[in-house]
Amino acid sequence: MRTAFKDGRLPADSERVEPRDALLAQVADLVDARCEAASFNPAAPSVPVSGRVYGAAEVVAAVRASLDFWLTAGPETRAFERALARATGQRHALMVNSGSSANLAAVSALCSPLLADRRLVAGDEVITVAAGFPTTVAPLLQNGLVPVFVDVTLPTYNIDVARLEAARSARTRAVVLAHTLGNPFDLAAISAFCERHDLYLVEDCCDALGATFDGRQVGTFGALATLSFYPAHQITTGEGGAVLTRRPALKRIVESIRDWGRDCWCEPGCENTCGKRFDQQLGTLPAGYDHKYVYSHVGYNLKATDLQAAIGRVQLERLPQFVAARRANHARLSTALASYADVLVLPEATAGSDPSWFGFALTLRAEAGLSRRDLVRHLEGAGIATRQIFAGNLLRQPAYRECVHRVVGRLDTTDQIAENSLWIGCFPGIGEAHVEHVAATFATWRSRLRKAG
């Protein structure tokens, strides 16, 4: 049976459409109809903090991959990893099942026995911050490392680099930091500090894909970098993430930790890449033990799937427009809220950086004597979604209060963020009408404050 064209005409033999192509065309038509951009509705306003932004191409890619029925990591994953490495300016990109897993794999890699005397061991210290998402710090504790917490600064929400030297001890071996809300931390100061003291740097870029510092992509400064592809981030594969590195040795270690800890590096479907599958003597195993079942790390299964990678390949092509939209929305919000600088700390980019903004951060000034809870309720009541700055102060969270750690000085700004900060959305799913609603909602908030005062 031949598939008719949209006009009802049957195709000639030379015009016949393969069943697979016809199905994918129907999928594209269906998604195009469903994904028409929804205009802002003043009667039922909604300004989300984040959301998936996709079109027919992503769904067609997922359906095409499902028809191939390669359910695990396969050719789509390899292609996505190559494209991601090119897009981020790195040599290697390894896809994993989440940004959290990317952080776990990256930190665990630094503890690998294959690094010999350069490996991190239990009790070694790692400089980080408490004002952030917990999965930047959790892998340190999971590997027996000691986080050393340093305060942050406003209005960048990133580490106070003036405290780095005070934070270092004889046990300091690494720095692990996130680029907060897509705003790069001071990579010039951090990189120089790490080079001066021979420390590893891990860049958590989960919120910052597409950001640059001094014209250079974030994720290219450290020994390792991590990404997240959760729907809130710059591109999405649903769940998903990646580890980036330029060092072949670290690439092999991360790959091993991701893939059960195995020593073998054969691609899926390959059987004997090294040519010595049954000819090696490893550990105290019998000579010739199958290399596919030799394990050099205590690893995990952190792999993603080809369906996710197929979506990621399409999303990656749209990254420049996504980042541009985030920057434009952030700039609109900055302009709309500029008159509130007397009561709100407005976000600023780190000097020398061009952020890939994840969200628009706001901090109520302590001297204003205003309540974050009241502001949040006012915004949420007007359909404007809000979020806290992740954990606020991680050391005040139930799971982390008794963790082994060290604090350098006081965490006054971190506490200020925990008590007075929030962020609202600037992702590509919002536009000028959404920002106008945000501006009007803040105006009614200020008007109410004046009446109350």
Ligand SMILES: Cc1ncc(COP(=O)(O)O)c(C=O)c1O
Given for the second form:
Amino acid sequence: MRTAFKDGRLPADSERVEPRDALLAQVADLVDARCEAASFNPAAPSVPVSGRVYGAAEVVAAVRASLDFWLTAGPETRAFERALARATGQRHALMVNSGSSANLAAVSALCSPLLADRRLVAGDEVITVAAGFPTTVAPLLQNGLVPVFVDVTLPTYNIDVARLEAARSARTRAVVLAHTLGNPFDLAAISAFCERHDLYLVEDCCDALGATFDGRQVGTFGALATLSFYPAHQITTGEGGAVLTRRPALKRIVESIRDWGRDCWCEPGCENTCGKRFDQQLGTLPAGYDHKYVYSHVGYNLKATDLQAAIGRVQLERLPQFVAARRANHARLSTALASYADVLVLPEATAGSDPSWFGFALTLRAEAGLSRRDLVRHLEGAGIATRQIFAGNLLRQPAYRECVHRVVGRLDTTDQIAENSLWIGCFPGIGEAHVEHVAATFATWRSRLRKAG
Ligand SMILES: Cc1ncc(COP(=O)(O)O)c(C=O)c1O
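Structure of the form predicted together with the ligand, please, following the form predicted alone?
Let us now look at the entire complex, which starts with that chain.
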């Protein structure tokens, strides 16, 4: 409820500007003071894998959006979607509440009845990899599609494109792949393969916002692409994600799937955008049935809120700096760890690409006979956070062991990743001092091994 002035009158807009601005200025001061504190402390070293990197502008935007109290997707969301489309070089961007939801909406869109005989149906095959994040693959299973797993290669951690033709069958309809840890997969080979065989391509760019291939942004090659704004990613809105597409028909389908499956495309708070709200005959519904309650898809509610979008708008302005910082940290780590190439596979960008590195991947060479668990303990003990390459080999995960799928050849490198890989942080919250600590910690690891050996 809005507070009335003493005389019972509601404050006019002009009278309310000042307290609101004063409040936002106070918020900015508070956040500035808090952000100044974060730097490397040699007495208690900490090298996280990821984290929110933000300033006063994000918190002010969130508070401003809270004061507007729109609560669901509204004007901030539309503005964020427009800015995101501009920043990614795509025609349409649709905000959703996570990267997983983005993948679900994108894959489900390919199964839409509105695509007629171009739609994917249960039992159709989709080429993908098992070395990745589970919710790249989960939407395939959720839609009754059959994942066809192809091995990956090191040091890019992406699909082995030499096996694409062997993976194809009469039922193959699409390729769904993530750009692993921000390193683009070979978009030239994959795009040519998809064109040759008339397959849809979905690019999971959740870890790769800002990466390019042949000078072109990832997310602009496939029929659909997805983004995540979870705090670990290149920009954050807390929870959040987006679907990108250049095709108006797919945009409309994704929007419907995101918004309960409805046929109507009125924005929240709007009515009768199509001008025919009570004037259509749809299916066997009564003539003039309210278009707002006509459903063309078995959908979900995957919408995000204006609070998240307001934060996203500010984060997006920082994207070029964020990507540059990730690249600089990745390059520093590559230099600092170059002398371990005899025991560690160091990460390399896919030819023709400029990654937007999500993390710095390492794989212990099998022939070195070293233990990942030992290295992980050593790093974690020194305050250096580690992660494994998500699911490792998805088919070895309890939830996926019995899923209907096909494997092409052997997944030897996928297994190698499950057994011997890890990644450490290169996000903009770390800098030279953190990298020096990483280098020193690897040096103690090696000298310990030498003593033991
Ligand atoms: C490649 C990939 N796809 C999808 C997701 C899911 O994103 P979210 O956590 O926003 O659901 C992630 C999460 O990090 C990811 O790494």
